[in-house]
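Have a look below at one chain only, the form predicted alone, in C-alpha cells format.
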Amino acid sequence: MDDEISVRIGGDAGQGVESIAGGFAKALARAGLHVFTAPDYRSRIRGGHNFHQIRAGVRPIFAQRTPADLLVAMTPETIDVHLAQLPPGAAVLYDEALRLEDRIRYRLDAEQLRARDLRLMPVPLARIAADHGSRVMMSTAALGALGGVTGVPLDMISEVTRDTFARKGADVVGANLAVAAAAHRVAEQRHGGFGSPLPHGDGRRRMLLHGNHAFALGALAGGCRFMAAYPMTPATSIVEYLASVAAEHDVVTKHAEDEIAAVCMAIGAAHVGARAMTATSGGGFSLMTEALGLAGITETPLVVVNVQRGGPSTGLSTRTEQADLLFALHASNGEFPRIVIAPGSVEECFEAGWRAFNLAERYQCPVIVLSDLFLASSLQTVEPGAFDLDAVPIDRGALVASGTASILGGETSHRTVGDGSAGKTATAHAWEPGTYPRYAVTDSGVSPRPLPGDPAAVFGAASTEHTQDGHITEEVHTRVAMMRKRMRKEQAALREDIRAPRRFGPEEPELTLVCWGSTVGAAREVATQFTATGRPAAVLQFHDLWPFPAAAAAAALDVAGLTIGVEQNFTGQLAKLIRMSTGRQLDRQILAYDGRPFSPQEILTAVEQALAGAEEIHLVSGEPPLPRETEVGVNV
C-alpha cells in the first residue's frame, strides 16, 4: 500500500528494540502521520526474541498489519523467525557485522531470493556506535539508519534522540546525536529510497500513547485521588504513571504488598470519600475477589481495572487474551450489583478512566474495567482534541452534605484535573440522631451516603448483612429487603447509564462482526474492506457488558445479517453472554487464544472461511514455531 508503511524491529530482550520502536514511532507521529505500534515480548529479563511492529499512514490506524514492508534485524534469530513472512519487495536492515546475507541465502536459494525481490540493506551500526564512544549506542544507530532508509528527516530523529537522553546529561545526548546522524547519513547514501517509502504526513502533531496511559489520564481527569496496586504485567504502567504525577495532581499511590492488600486499601479510601482504584491482571484479579464482595455488601464505590493476559494462573505473562469476561461477571461469592465495561480503543480507555468513577459513585458498587495487554501496551496516535479535560463530567452520586441533615442531589458537574470543587444543590432530609439510615431502602436501590466521621450521620458498616442503619442482622425480612434494594441498582443502571452496543458500518449489513475490547480495531478494518468490495459489513462493539443491555443487543442483532463473533478466548465468552441474556446465538465464531493479537488479514481470511460454511474457526497466528533454544532465558 502506497499510503502506509509497516516496519518490524526484532532482537533480543535488553537490546533496545523497545527504544528503537518508540523513538521511530515518535518521529513518525511528529512527521504528521497516524501511527499504531504493537510490542511482542517474552516474560524474560534477558534473552529471548522480541519484536515490535510499527504501522504508519495517512489515515487513522487501529490495528497492526502483517507482513511488514521493512524488517530491522538486530540478531540473526530475527531472520530465522520473520524472513518467511516478508512479502516480495520487502527490505531487511541490519548490522553488516552480522553477515545476515549469508543466513538469508541459506534460507532461500538465489532463484527464490530474486523471485521475492528482497532488498538487503547492511549498515555498520555497531562500528558507527563504537566510533563515537560505545557499542551500547547501537540502538541509536539503528534508529538513525531506520530514518535514513525510510526518509524520516534527520532533525526529527535528532529531536527524539535528544528527548530520550535528556536526563542523562549533555555528553550522553551529544554522543547519541552524533551516532544517529552518522547512521542516518550512511543508510541514506547506501539504501535511501527503498521500495516502500514513507508516505507524506499532514504536518499535524498528534499525541502518541497507549491504553494504560490514556486510562490513567482519564482517571486523573475524573478526580482519582488514591490508587493502590501490586505490580503485575500488563497493568503496572497505570500505577507507574500516576505515581510519576502524584504530587502534581494530589494523588496518593501505594505499592501494596500483594493484590489483596491493594484492593482493601482502595476500598478503605473509597469508603472515606476518595475516588479510589486498583489495577491488576488476571491472577491478581483472582486474589481480589473476596474483597470485591466486601465492596458489594458495604456499597462502596470501587474501581478495579483488570488488564487481561493469557491464563490460567501465570499462563502467558506477556501475551494478550480476553478470557476473563465471564469471571468478572461472577467474581466473588454471593450476588451483588456490579458494572463491567470494556474499552476498545485508546480514546475509550480515557473515557473509561473517568466514567468508571462516575458509575461507581452513582450506584455505590464495584466497577470493573476490562482491558487487555494489546490495548494496554500498543501505542497509537490520537488527535489533539480527543481528550477534553474541561468537558469531563464529575458525578458523585447521592452524598450527604457534611454536618447537616441534607443530601446532595447527585447532580453532574464539570471540573478540570486538580480542581476539588463539585458544586451541588443540597436537598433537605432529616433523621433521628444516631439513626442515620446509611443503607436506606430506596426505589433506585441507591442510599445517600455520608463520609465517615460526620457527627450528623453516624453509622456502622460491616461485611455481614445489616439493617438500614448498618447493624448486623440475620432477620429474614431485612435480608430480603437488603438484597432487593442492592440488586435494584443494576436495573437503575441499565435504564439510565448502560450503553447499547455500538455499530460501525451500514445499518443493514450483509454480515456483522460482533466483538468487544481491543479486537474492535482490526474488525473495523475488515468490515471497511468488505464494504468497499460491495458486500456491506458492520462491526457491533459491546462496550458496556454488565448489566447486559439485552433489549438493545437483540434489536441490533435483528438487523445484523450473518453474525460472526470475533473473540480472543477459547469458548466465545461474549457469544455465551449474548445467548444467556437474549436467547440469540451468533451464526459463526472466530476465536484465538495463542496470545497474539488479531491482525485484520487474519480476521479477513477467517471471515472468508465462515462465509464458506465454517461455523467455528480457531485461529493460530502465522508466526512460525520458534527453535527450542529461544525459550531459554532469565525469567521475570
Contents of the next structure:
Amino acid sequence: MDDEISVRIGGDAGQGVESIAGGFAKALARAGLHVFTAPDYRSRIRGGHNFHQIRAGVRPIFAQRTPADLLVAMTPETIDVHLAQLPPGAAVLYDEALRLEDRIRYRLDAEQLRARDLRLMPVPLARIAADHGSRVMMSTAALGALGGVTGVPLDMISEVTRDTFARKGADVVGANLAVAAAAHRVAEQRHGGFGSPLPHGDGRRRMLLHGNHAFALGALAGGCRFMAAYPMTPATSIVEYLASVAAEHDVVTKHAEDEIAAVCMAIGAAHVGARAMTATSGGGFSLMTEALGLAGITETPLVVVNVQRGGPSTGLSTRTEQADLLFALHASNGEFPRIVIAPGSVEECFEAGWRAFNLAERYQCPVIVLSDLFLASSLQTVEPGAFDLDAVPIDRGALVASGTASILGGETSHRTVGDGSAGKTATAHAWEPGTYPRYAVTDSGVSPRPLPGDPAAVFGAASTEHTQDGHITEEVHTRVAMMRKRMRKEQAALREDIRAPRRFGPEEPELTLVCWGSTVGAAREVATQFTATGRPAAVLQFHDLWPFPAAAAAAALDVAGLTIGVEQNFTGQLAKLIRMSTGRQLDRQILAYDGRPFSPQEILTAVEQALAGAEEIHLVSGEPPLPRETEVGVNV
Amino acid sequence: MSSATASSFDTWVKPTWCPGCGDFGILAAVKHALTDLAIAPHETLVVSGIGCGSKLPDYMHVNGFQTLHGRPLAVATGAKLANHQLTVVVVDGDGDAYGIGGNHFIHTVRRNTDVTHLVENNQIYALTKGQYSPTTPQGRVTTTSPEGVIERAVNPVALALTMGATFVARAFAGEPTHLAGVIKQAVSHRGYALIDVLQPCVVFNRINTYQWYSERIYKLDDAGHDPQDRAAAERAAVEWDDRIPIGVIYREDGVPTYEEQLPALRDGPLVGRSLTERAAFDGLKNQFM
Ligand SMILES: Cc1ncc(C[n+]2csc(CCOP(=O)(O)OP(=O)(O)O)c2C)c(N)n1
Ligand code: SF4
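Switching conditions: you have the form predicted alone, so give me the form predicted in complex with the partner chain.
Let us now look at the entire complex, which starts with that chain.
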C-alpha cells in the first residue's frame, strides 16, 4: 500500500525500543498522519526480545499490520525473529557494528536477499551516539536514522527528542539533538527514500494515546474523584496516570494492599458519594468478585475496569485476550443487576470513562468495563475534538440533594441532583420515623439515594438482604420485593441506555464479522477490503454486552448474511452469549488465543477458509516461534 | 455541633444476639460515647463486617454499612478518603479483623487513616458456630480443632503496637462505662485507633467468661500507666493470663493522618466538589499532542 507505511522496531528490553517507537509515532502524528502502534513485549524487565509495530497513513487506522515495510533491528536476534515475515521490497535498518553472522537461524545470504528484494541499510548507530553524545544514546541515533530513511524531516525528530529529554536538562537535550541530527543526516545520505516513502500527512495535529490513557481522561471528564487499585499488567497505567494528575484534578488515588481492598475502597468512596472506580486484569478481577456482589446488593454505583490479558490464571501476562466476557457477566455469587460495556477503540475508551459513571449512578449498580491489553496499550491518533469536555454529560441519577429528603406519612419527597430521570419517588411503605428508606421499592428499581452525612436522611446499608430502610432481614416477602426491585434496573437500563450492536459497512452484506472489543478494528479493515472486491461485508460490533440487547441483536443478525464470529478466545464467548440470549447461532467462528492481536491479513485468510466451508477456525499467529533461549527465562 | 441525646442512636430493631452476649455492652458503649461527644447519627458512618458483632450498626440509628466478612477496614478507608468529615467507626469481629481481614488490618494501621476500629474479640468464630479464631488460645478445643488449636494465638494489641499504630487500647464488654470512655478517646484521636474489646460469647466460648475476665482485668488508669510511655505500653501489651490490663495502652499524638497528607483533600472533602468544573482539561489533552 502506498498510502501507508508500516515499521517494526525490535530489540532487547531495556534498549529503548519503546522510546524509539514512541518518538517516531509522535513525529509521524505531528506530521499529520494517522498512526497506530502495537507494542509486543514479554514479561521481563531487561533482556528478552521486544518489538513495536507502527503503522501510519492518510486514513484512520485501527489495527496493526504484518508484515512491515521496514524493520529496525537493535540486535541480531531482531533480524532472526522477524526476517521471514518481511515482504519482498522491505528494508532492514540496523547498526553497522551488529555481527549479523551471530544470528541464530537465518543465514543472510546475498541470494536470499536478492530473491526477496530485501534491502539492508546499515548505519553506524553506536558510533554516531558515541561521537556526538554518549553510547547510551543509541536509541536516539536509531530514531534519527529512522527519520532519515523514511523522510521525516529532522525538525520533527528534533522536536520529539527535545520533549523526551526536557526534564533531564539542557546538556542531555543538546547531546541527544546532536546524535539525532547526525544519524538523520548519515541515514538520509546513504539510504534515503528507501522504496516505501512516507505518505504526506494533512498537517493536522492529533492526539496520540492508548486506550488506558483515553479511559483515564474520560473518567476525569466524567468527574471521577477516587480510584483505588493494585498494580496488574495491563491495567496499571490507568492508576499511574491518574496519580500523576491527582493533585490538580481533585482525585484521590490509592495503591491498595490488594485487589480486594481496592474494590472495597472504591465501594466505600462511592457509598459516601464520590465517583469511584478500580481497575485490574483478570486475576485481580477474580479477587474482586465477592465485593462486586456487595455493590450489587447495596446498590452502590461502582465502576470496575477489567483490562483483559491472556489467562487462565497468570497466563500470558503481557499478551492480549478477550476471554473474561462470560466471567464478567456472572462474576460474584447470586443475582443482581450489572452493566457490562466493552469499548473497541481509543475514542470509545474515552467515552467509556465518563459513561460508566453515568450508568453506575443512574442504575446504582456496578458497571464493568471490559478492555483488553491490545486496546489498552496500542497508541493511536485521535482527533482532539473526539475528547470534547462540553459534550460530556454528567448524570447523577436519583441522587438526593443534602437536606431535602423528608419522610411524610410513609412517602418520601426529595429533590434530586442532576436530571434524575432514573429516579422515581418511593411508594408507600412503613418505616420507622427518622430512618430513611434508602432501598424504597420503586417502579424503575432505582431508589432515591441520599449520602451519608445528610442531616435529613440517616440510613443503613447491608450486604445481607435488607428492608427498604436497610435493616437485615430474611423475611420472605421483603426478599422477593427486593430481588424484583433490584432486577428491574436491568430492564430499565435495556430500555433507556443499552446500545444495539453497531453495524459498519453495507446494508445488505453477503457476510458479517461479529465481534467486540479491540477486534473490531482489524475486522473493519477486512470488511472494507471484501467490500472493495465486490463482496459486500459488514462488521457487527457488540459494545454494550449486559444487559444484552437481544432483540436488536436478533434483528441485526437477520440481515447479516453469513455470520462469522471473530474473537480472541477459545470458546467463542460472544457467540455463546448471542445464542443464549437470542437462540441464534453464528454460522462460522474465527478464534485465536495465542495472545497476539489479530491482524487484518490473518482474519482475511481465515474468512476465506470460512467461506470455503470451515466452521470453526482456530488461528495461530503468523509470528515465527522465538528461539528457545529467548523464549525461556521469564524473570518478572 | 448537633444536639445528640442519649436516645438519638436508638432504633426499633431488636438485637438478635443471645441473652448475655458481650455485644450488648459494646452497643451501649458506642451509643454512649457518640452521645457524649455530641456527634449526631448523620455525622457518623459505622462500618462493619460479617459476624455476630458486625450486626451492631443494624441496631443503631446511624449511617450503617454492614459489608463483607473481613473487609470493613477497606470500605471504611474509601469512605473516609471520599468524605473525611464523617466520623468513621469500624466494628467487626476478631475473625474479621485478624483473620480474613488481616492484610487490611496491617495496612490500615500503617496508613494511620482516621478511623476508630472496635474489634469484638470473643476469641471464637461465633456466627458460624464455634470454630477457632486467630485469637483462640493454643490448645483450645473447638469444632475445627478437635485435638486443640496448633497455632499460636495472635496478640492484636502487641501486633498493632509494633506496626506503628498511633492509638492502641484494650477494653472489656463487661465494663461498658469504661469502654465508652476509651471509645471517646479513640474517636477524638486523630489517626487509626484500635480498641480490642474482650467480648464474652456466652454460647461458644465457655472459658473466657465474664467471670474469667473479672478475675483478671485491671485498669491501666488505676495503675498509673502513662500511654505516652512506649516501653510501658510494650509491657502492658504482652501482659495476659493472670492479669489483663484494660484501657489506653499507647497513644502517640500529632502524627499526620493519611488523609491530611493528600493534596487533593486540602480544599475539603471530595464529595463536595463540583463535577462540572474541569477547567484544566485542555492542558491534559495537550500532553498527548
Ligand atoms: C468470605 C466469607 N467466608 C466465610 C464466611 C462465613 N462467616 C461468617 S461470620 C464468620 C466468622 C465470624 O467470626 P468473627 O469475625 O470473629 O465474628 P463473631 O461472629 O465471633 O462476632 C465466618 C467465617 C463469610 N460470611 N464470608
Ligand atoms: S453466639 Fe456468642 S457472640 Fe454470637 S450472639 Fe451469641 S453470645 Fe454473642
